[in-house]
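One chain is shown next in structure tokens, namely the form predicted alone.
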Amino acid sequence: MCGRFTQLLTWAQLRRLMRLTSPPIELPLRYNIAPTQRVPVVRHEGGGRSLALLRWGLVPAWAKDLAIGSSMINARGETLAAKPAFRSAFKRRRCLVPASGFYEWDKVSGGKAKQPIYITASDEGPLVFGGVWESWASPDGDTVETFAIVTTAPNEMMSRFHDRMPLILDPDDHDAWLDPEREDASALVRPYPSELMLARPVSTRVNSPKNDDPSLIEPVEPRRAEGLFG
């Protein structure tokens, strides 16, 4: 599962990390990216790698309404090749979603409240999610490009929070995931190693997408929780 994430990389950093060949794009630092918002993703284009701003929540080409994207922010990696909503994109339109970290929520003992958890790479370097994208034509004739983040089974650390986790790709797999000649990338769908990830409790302010500032990723004293911090 991936329902919120951060993107704290500048254009220059992304250009080096992702080997971009497209023109620069103005990119604000984002501490609380939420579904339906426009997000920088990397895709294969014109023999190189381009960065484009796509709407988070995949809308299949056959959909009648843009609203369907709100329920398609994630795509299960194990069924991508079979699901009508995703199979065409998985075969021909895969993308990379650069991130700095993502959020999950841990159960708190004795109540319904949940503790937000911020998850990053253990070296605090960037993470790159595998994604799929689509182009949708609205009834008015406008073209809207959308994407979904691929998910996979959780590693040991992530299983404490959820039964899914975003597909995090090793840098050596980026070319294979983007390769337009490779129709089936199922072999790349696997959990990221636990030892390469860190988790820390953060403020409940992240629960509102209206909040988008550096304080969201600062560590806080955790509530008594059933998971990692129990």
Given for the second form:
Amino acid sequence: MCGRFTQLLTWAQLRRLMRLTSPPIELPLRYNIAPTQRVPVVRHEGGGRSLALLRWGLVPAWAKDLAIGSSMINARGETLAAKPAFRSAFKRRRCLVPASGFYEWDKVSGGKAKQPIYITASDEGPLVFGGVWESWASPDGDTVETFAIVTTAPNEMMSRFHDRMPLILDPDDHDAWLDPEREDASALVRPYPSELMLARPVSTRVNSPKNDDPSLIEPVEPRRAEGLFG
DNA sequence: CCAGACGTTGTT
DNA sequence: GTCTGG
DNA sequence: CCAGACGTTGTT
DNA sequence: GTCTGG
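Having seen the form predicted alone, please provide the structure of the form predicted in complex with the DNA.
Following is the full complex, with the preceding chain placed first.
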């Protein structure tokens, strides 16, 4: 489901979109963000919203090492309020993850090959994922802040590729998601409408997390895409 | 009481 | 840390 | 999510 | 096959 995404926003665009109050940081264009990497996310802080670099893959406070983070890149929206690993983060430490699009891998019938699909908003504008974050103290005494992206059941379009999709939040819901006082955040966990999303096949170059360049989101030749859509 | 798990995805 | 299983 | 590693001892 | 790293 959501194991790779893009962030193609300048600092100025992001600041306006998210109404940030924190000081500017350098924001590279990212075409292939992978788990364990540090990612800019938005948190509620001092009545405003700040951007911070957190490691993707939530490590619970009680974990002995970072490794568990690799399998906690997502958190099921239906259950995270009750799960020990996510419960406290969901209650008090929700975050917003700005994105431009994300990847899914469509199984090609008959083979083991998988076709990467790039999914964006239908207007190709920014998407905002709902996330939860946690702070972990390493044995060395270092503090590592980590996050997971919340998932929901898929909408009709996404169900073509997977049985899960990332939680995508409307701008109207951003404040409620970030507010630690809000007790009804679960009400915001719902699939985003198909009508507002767009999918297109892209190069398998995206498979390697080392590849991180503009060519990754160019549509593949129509010949290769044939049979995948329509 | 202590010990041990605590998570997701996809695949079979 | 906190919950479940034994 | 996919790619890539997957091990130890002793010696330099 | 399964785990870790990105």
